[in-house]
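Taking the form predicted alone, here's one chain by itself in structure tokens.
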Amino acid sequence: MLDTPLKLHPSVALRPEPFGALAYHYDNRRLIFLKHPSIVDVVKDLGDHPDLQSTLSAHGIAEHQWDAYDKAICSLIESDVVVQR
């Protein structure tokens, strides 16, 4: 997914929490926990960059961590929190 243009689903609201955020999907009524503040920042900014890789670079995420972020984003795609543009 690193070279895929992504964005937060328009029907998802993020509520900041000390651990990261709660993502609530208004269409399917699912509640997803984003368990780290850095993944929240990345998810919020996906639509502002050409792809996931560019978003990770813009947030200063070290390249050796990209696989973990890629897996997290894939999970968020499966939950319909993040969608392709």
The other form holds:
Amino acid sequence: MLDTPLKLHPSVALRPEPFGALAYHYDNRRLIFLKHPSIVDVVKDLGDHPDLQSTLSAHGIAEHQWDAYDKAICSLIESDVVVQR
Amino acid sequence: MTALTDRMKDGLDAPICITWELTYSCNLSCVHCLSSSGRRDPKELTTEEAFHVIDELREMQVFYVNIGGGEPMIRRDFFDIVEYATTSGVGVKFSTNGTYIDAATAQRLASMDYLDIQISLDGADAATNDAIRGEGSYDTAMAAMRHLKDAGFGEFKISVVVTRHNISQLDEFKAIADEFGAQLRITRLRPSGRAVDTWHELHPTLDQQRDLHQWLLSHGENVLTGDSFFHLNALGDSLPGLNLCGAGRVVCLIDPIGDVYACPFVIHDEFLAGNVRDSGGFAGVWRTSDCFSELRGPQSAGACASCGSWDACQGGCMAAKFFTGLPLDGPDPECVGGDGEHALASAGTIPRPSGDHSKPVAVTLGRRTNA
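The form predicted together with its partner chain is what I need now, so please give it after the form predicted alone.
Now the complete complex, all chains and molecules, led by this one.
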């Protein structure tokens, strides 16, 4: 997914929480927990960068952590919180 | 215990999920009604006050509200309130017995966004259902579901409270849901409201709970449970969902007169945190009430501290303990380790729920007839 253009699904709202954020999908009425504040920042910004890896660079995330972020984003794509654009 | 659930135990700035009973008025008199509904309370929130609550929920970013009652569709401003919420970005899921969903109303509901419907059904056949919900209520629910299907509403929910008598029908309930393109939701019977008197006869047996656990595991996330069966996790494999009591931490109840309780199943002064009409509004109650602060503090495992299953079941449901006269820091009355049964044998006085809005007729557990 690292070189894929992504964005937050337009029907998803994020509510900041001490553990990260709550994501609510208005279309499928599912509630998803984003369990880390840094993933929340990345998810919010996906639409403003060419792809996932450039979003990660822009957020100063070290390359050895990219795999973990890639995995987390994949699971958010599965739950339709993040979509390809 | 993960960091996430630890955070939730401390409480959040705003609830994740609110149940809002719009009225105590109801055309039915279900023997297990959690809010002892029947007659309207004259102090019910006005339309304007209801709008104000929704404004607060929007500001707090509460994404959706579970509307119930009583029968919420009885309120003349039901659609005004629902539309005000959904157009404010506060989604609505409402529970109904289906009486007021005819073909035209189903069309109207199907045309609305951010709306979900839950039809209550407590038996997969009329005899089983009507013994709990009253004569004719099965046919009424089925008619409402047909109207929703014909109107193209999409995937609504069928909501079943599991009892000793319908627990053998889980596959039939699933088949009914599949037939209507609906999703099945099954939840735990609590001894709340009128069920304070009927729970002892209706709650599933220990063997039935074991079967239920297996059935839930085999259906995974295809069957919704409102995370209400986490006490079953002590049987081994964990069910999907948050394994904790969310009362006053991530959930709460707003009752028809604006009283805020820790959860829908504890309508009792002990768990009354305030009223949305108070000067700080709902947000003030949620953030500053003593009652909720206490629930968010460290909880003692009490008699369960030495049990190896504590991490799995967290001592079970607070409401179930409270309304069976058990201490809150001990086993759930339906503890799958069998400790609840022993505790019940020496339980204290059973508290009475705060308000009884039942119609002035004797509510009796109907006799089941074999169809």
